[in-house]
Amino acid sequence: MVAMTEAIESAPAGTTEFTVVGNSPAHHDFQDKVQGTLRYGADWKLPGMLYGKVVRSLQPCARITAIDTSAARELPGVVAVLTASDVPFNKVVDNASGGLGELTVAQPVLAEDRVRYTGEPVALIAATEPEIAAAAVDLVDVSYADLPGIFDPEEALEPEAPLVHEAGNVLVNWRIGRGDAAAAMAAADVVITGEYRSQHVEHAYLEPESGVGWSDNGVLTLRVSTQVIEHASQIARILDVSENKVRIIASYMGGGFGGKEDMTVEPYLALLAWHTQRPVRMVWDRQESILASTKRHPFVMRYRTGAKADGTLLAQEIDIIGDAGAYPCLSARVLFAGAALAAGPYRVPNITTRSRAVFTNNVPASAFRGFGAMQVVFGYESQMDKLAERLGLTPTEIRDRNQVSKGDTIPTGESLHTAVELTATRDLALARLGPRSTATGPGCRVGRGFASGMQPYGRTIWFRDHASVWLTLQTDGSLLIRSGVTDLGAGQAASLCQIASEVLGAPLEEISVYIGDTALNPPAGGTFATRQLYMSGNAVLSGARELRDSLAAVAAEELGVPPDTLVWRDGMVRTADSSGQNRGIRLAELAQMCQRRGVSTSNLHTWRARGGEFDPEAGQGDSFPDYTYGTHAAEVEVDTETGVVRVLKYAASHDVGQQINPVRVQGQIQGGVMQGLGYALMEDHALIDGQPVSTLFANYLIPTTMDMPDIEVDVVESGEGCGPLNARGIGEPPVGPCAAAIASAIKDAIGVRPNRLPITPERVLELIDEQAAGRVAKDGDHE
């Protein structure tokens, strides 16, 4: 059976009459991780394998005048040294927006004539031992002639700025607008301005980039830690072979957060394995990973907000500049999300937003959990707090007067078609803080704040996304799920099992899921933008229902009852007759009956998300399938003598529509908050003229359990998400509100608002000193 369905425009009201969904069973991935039996990308080894290393540029902007590989080739144990001339097709072109107005700029697999950032790959080594490969890297002599670089995205916009690429320094210039912002701003009773800056952030996943590749019977296979197995087609182009000659198998990942959405080790493993015809293993050490992997985009966000005297928003004028680094990667898509969400969950009848991705000679920036929509939370929530103070309103009052509701129109011209439970999440988060804490010392100040966020899930609608799944009821009653989904460690595969179990009644222990293999699984698309539950979850739900309907005809005939009266549960298909006696058939018996009658017990199903169009010239059209809303509340203590900010209490509440697995939902929220607090208070991949200041965790600081309090979580279930069984995505939403909530709490403590991230002790002391010297304007800067 092969079937296909399309998404509906709006989700029906949810139900809580579930037996498997809504519970938190210990899935296979829980058990394997606890037992230490789960195999990650670096765990795979093959007989006779070589070890691969990348030779990277130490210059951020230079012309390559010569590459001498002779010494490296002569080193005993070195099997291959590859440069750009050894790459059949040395270009990776990623039109991340789908081609809507962005420049087409190719990224070389190996730099040939020039380098554009520190860490750019120049050559590859394959050797019999990892130590030999590392020694050979040092023997590759690359001669450079320095070129003028550009490291500040605002300076890169200047007419005389050096060009990172001949096509220009602006990759894409998104404009979104509705109404007449200029006229509405002129008529406003108050206009609030603000400038907010965020930083480069490292993904800092537990598992660095890794994998193994080999060639067998003319087919190249890569088993790698990746979020996107569909990179197989790009690998085929690089090798100049047909796509059916490349197979990618995704290992379960020890985290990705978007950092494994672009290719990492894949092209280098492919080239080395293809050239040597031997298995090759490549694992980036932590220093290499921090040096050269993509980062979260730093944003410069400038806001002008106009409102009536009663606080009703009239207009917003917003300008966003994102540092794309040296190559496009996914910057066009990230900056679109920033533009589309720049006004946040508030009604703004008149708005103009400009959002530009700008090339520099910094490390490339790309996908990172929250994907552009999370950076702007810091901007729009700071503006709302400043407007409230300017008008003498409380932060809750200003939001109550402007929050979007179901049916409202957002800046892209779309109407919101699912529930907006912002007030419920805010009430829960604020209540969780309880009584205000007492300062621990004379120089310490306690403050509280909160922030709300609106985060999309799923790809932009104009991509017309789809995902497929293959479900098979085996003759012994067990269920087999095959899907191209990749698992970041958040339970993407296990969630599919719960959904299928709910529909077909197969016990979880009798369900096997095979994922992430381009040769064996139907395509599901990448695991990013909180899309897999939405896409593959809906595919499993629809596919399982179709399979059940097919099987039900046989079961109903056998039991002598209408098909819609059957109950699928605990490995049985049951019915209750008028006397209350249960009669049933085991799934194994039903599968055998179907086989005897020629009824298929398999279903290959493709689910298609709602499609649409976006007009980049008008700045209007379809953007995202749906949104997840939530509110975070924080209590902090600021030591005014040291500038240290200590988070005393933290609460987070999100509307998830319907929980598939409550433990995983809570884990996503708590983990997202920890990552968001690191972004708010300490994490900074600082660069000086393109050179990283830190490439080790010794000086790139991430939060530990010693830095943070318990994260209190409250979940709202509106039953109106667009995911399976009315679920909403929750992988990315918990990151966004953190920085804004912390900034608001610091403002409450010391009387001045931070506008630059991270909010380090040094920056807190600067704010306190500026305030004491009278150089800080009152919060609510206005015209």
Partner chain sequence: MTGAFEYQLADSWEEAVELHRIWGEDGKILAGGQSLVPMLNLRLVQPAGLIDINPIGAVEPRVADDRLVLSALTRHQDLLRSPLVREHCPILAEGAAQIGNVRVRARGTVGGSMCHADPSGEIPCMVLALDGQLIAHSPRGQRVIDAERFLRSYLTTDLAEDELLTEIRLPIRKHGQGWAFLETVRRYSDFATVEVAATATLSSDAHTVTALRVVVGGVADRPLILSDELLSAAVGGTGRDDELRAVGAAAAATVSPESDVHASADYRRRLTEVLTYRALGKAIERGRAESKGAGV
The other form holds:
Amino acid sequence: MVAMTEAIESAPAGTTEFTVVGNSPAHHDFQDKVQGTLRYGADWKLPGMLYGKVVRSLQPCARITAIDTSAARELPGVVAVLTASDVPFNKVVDNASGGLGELTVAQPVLAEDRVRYTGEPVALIAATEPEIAAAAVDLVDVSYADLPGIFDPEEALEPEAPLVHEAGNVLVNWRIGRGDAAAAMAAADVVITGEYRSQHVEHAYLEPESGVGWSDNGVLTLRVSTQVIEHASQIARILDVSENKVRIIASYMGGGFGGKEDMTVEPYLALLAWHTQRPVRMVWDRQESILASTKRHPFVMRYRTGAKADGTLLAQEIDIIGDAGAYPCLSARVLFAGAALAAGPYRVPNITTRSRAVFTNNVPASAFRGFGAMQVVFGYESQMDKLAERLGLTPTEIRDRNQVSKGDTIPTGESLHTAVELTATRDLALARLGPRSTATGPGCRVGRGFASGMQPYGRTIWFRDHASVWLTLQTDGSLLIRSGVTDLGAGQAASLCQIASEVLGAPLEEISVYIGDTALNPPAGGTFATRQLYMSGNAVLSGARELRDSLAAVAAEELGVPPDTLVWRDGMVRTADSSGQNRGIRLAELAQMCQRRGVSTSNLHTWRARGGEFDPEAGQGDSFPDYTYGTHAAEVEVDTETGVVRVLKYAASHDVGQQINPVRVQGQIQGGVMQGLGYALMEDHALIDGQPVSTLFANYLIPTTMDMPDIEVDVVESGEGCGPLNARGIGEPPVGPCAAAIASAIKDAIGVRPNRLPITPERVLELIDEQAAGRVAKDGDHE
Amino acid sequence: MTGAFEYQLADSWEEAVELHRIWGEDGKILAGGQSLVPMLNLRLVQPAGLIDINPIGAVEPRVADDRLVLSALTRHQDLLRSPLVREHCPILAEGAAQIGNVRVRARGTVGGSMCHADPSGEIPCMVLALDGQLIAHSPRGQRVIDAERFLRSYLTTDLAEDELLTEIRLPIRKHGQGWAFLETVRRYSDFATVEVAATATLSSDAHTVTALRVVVGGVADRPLILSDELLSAAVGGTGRDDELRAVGAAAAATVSPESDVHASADYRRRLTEVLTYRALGKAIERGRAESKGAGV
Amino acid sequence: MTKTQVQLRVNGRTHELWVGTNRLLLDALHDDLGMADVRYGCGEGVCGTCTILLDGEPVSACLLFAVQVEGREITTLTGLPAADAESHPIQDCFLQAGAAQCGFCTPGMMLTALALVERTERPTREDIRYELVGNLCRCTGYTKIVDAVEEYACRRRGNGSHD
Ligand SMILES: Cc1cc2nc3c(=O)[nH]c(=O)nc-3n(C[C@H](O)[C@H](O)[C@H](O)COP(=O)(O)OP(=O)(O)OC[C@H]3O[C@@H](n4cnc5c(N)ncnc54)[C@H](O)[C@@H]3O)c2cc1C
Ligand code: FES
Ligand code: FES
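Moving from the form predicted alone to the form predicted together with the partner chain:
Below, the chain from earlier opens the complete complex, with every other chain and molecule after it.
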């Protein structure tokens, strides 16, 4: 280890001098983005390319009695029509819990004898022009015989409920518990109950699911908009070819947010390209994407919270039901996160949490920014507010009495091993709101609220996560990073460059990063769970340090100083002495010297996260590597005559440990808040008996410029975190607290607490009506 | 992905009428395309021929016989930018500013909006509130249609199969007349959940409300004119809050909206009450300012 | 399908292509002319990723057919920088403000903003929000986009006219 490495690691927060990390160079892919020259999934064309389309089920639950493809086949320009019998291995098994007790249920690539949700793929088309492929879709004639479906996860739990899968309707049933919740609840001075509901949410990335596939030299290549290139092995299984015959290249994504974590276009492109032996492009229509892509799980959350008269929490009993939809996808893991985080950042000695993922004939739900841990914020923060009201405490006081600190034990039995700066984030967010606004009209009322949250970053520990990176110093002094990461648009690749630059002193302009290619990059394990800065960032950090160590040996000999005194900066390695001599070697020269001496300038490094076990029986064990904490504060104006809520001010503060790129940290927080406000106030993919009420982008309401206030951001840097240079992940955390903060502000304005999302104008009026009718308890909860 | 169609250009209204006759029900008029092309893209309609009337071009808004004359091809944004519109029918600028987004306003036409006849469209609601007339042309000649008759039902107009809408005529604002266009939306820039267009005429001393006209959109299969009886609580009054609230309540009691993806029937009724009351207040206030201003 | 020949004037150049009459301008630009900066996002006129300037006005290329725009001047993002410049000042402002994350909305956003600043020298943040309401962004939360446009308007006033 070199001295400087030690210095970085041991320096207390704020005193470390970084030259690249902590600044916000707009470099790399961002140049291309503002030039409009970045090539996304659909921006790729090959000679002879066909256009692929998916024929989807119009029924949520039915037997397929016949599929007549003859008319589609006869349409001039149609090259292939595929159905289930054309799929070599028609099963995808996710096993998202990693074998901890979920049902094993396979999802067909193309439905065979039965469909389980509206939008389920039934057949595939490839044609010479997109317009022809679209016309052919209408010509595939699928005959269905209706089967009884089940659309409400609570009804699906009833003993007589129709089964979505023969194995049963409960995909997984997590239990997490400590102490004796029942006894503690009985002994509590106050018990607060609450029921909270959330909705289906669409990712609505601006770039629809898209990609191009082709096969050449016996290898099938897919260049797709995906968060996870590791699906290559799944594709190989589907085609029944060996894994080394499938290559996946991830284009830079036009947004993903978890929606491109499961496979989207991949298996369909693979089948069409394999069968036709021609390049195929597939871009989902927006309406198709809204219809059939995975959604955020609607949760039903029931809380009982017991406390002493002074506000100290004694017990929590929490029950969570998540609508998994028709297939498992990643539901098991999402519901685990919901279970593990259900009590939030509060000490609770006695707790029992049950969290179930339940099958229905609704569209499958899966990963979405916040991943189960965001839904529960609305639950636990509402409970804390209600408890405060009941006891006559302020929302701040109740939290001060119960907030976790470093070293505290959480419901899984683990202890928190990094700083918890919730109070700092809360002070900053509240201060940011400034003086209270005055209402703009007679029927209008202004209200304020805040909410805190904690969000894990990194995969669940029992997956024994690891990420590899390959760094090479070229003989001209430029640096090459090869990593299997995929880039969602949050600067995943650019951050790796910044870290490598910090360690090796190569200027950013001289660093190239090649990402997202299973053939050419060492595996990094997908971009999800806010894990890439943590995993690949650490891999680059330690891989670059290792590389620097071997380069340092050569440089030290050449310069005649001990290796640990060298300074790596501005494309040079220098002696640290201040004698004025200031001798140094340019990295290009150093690389050439190494080459002459047979010293490798290349390093392939694998970084491993801490491993551990979780015991699903006991509901105790290792869960997540660490958490990012934050607090949001909101000021809203409610028009009590129309129910319209306007967000006047919004402030968000998170502890990110150490900022790698401050502008991108702000951007993650501001963008997360936009998604959180949409979730709180307007977004709802409503289904009636499994059929979407609308699949138009005009009707799936994501916030516009006019719906969003300026988002004020304050970042706390505790200097503690498990990421590189003590950073914490910030991708998912900012979506969590929004709904709770808004609900709390609305409660402040109108006196009643919303318990159902989204809080539409109509629901606001209902709450006001209930209050007028005297149906509201003192703490704002409705009866 | 739209299906295949034959594309025809019309350089004049005469040519458009002729092409329209030839194609009959297999042909569709293409104006701004902001309603038609999304439907083509979604394959909801698949006409055999598309008759593009854009090359005809819009004559600038003008005033003739105390009427503001708009070409059917006048674009939404022209309503915002034309000083003549702001002077003579200012409500049009107020309402048009709430249509969609810049791109929609750059292409969408007033004629297309009338013919599309969306029950929450701003243009139909305002044209009805202004008691406008629509000029239709067909091989059989010209026909003048009152807005009330023109807007028949959901996406349905009084135009015969061979008729084209060519012009809209709107009475210009009289002395002492105030106006207001109000709507609520689930999200900025979307179609209104409920919208209200109102005009109010005040006596020359600006004291008494002498006439009101109020149209509510988004609560039925077409925009609804509030009857004289409904307005009676406020006509002849001084625009007091209770008078206006009474009209709002009466309006809410008469509409029977339907529920859809954005709002329930009940909520729409509530909005009818509030927006009617607020629009009246604003229109009367403006009318008062107008008649006072003119007296100086 | 019968095809017709059309001449498109894009970013100061004339292109001749054969397209079906039902070829959307969006597809003609993106697929036939290979312009990656004009993008499909919805086909409903809602999202703004297909924004182009048609004779200087922002319009949705997904709601126009290629055959409709003969003789009109089409500007896309890649047509903005002056011949001797690498980038247009509005692009510099977006880059510096960090107003692009995934970048998918960014070209449309800049074109719409540019047209606003052409017309309104001193737009307020509210003006900017109003004008950009039809350009959806799922990544940034818009704050930095509004910052970038404000900055661009300011720079444009400061040094007379670029472009
Ligand atoms: C994203 C988006 C948001 C929108 N938001 C709103 C909104 O908030 N409020 C609102 O009111 N509208 C809204 N619109 C619709 C917009 O105003 C349309 O422009 C308008 O409804 C139709 O006008 P057009 O000129 O585009 O007509 P087109 O789409 O070209 O035509 C519409 C229909 O009218 C027929 N037609 C057109 N002109 C004539 C004519 N002269 N004679 C006979 N028939 C004719 C056509 O054949 C077609 O059936 C929105 C559109 C989009 C894409
Ligand atoms: S693709 Fe044209 S507006 Fe969305
Ligand atoms: S930057 Fe991703 S949509 Fe705007």
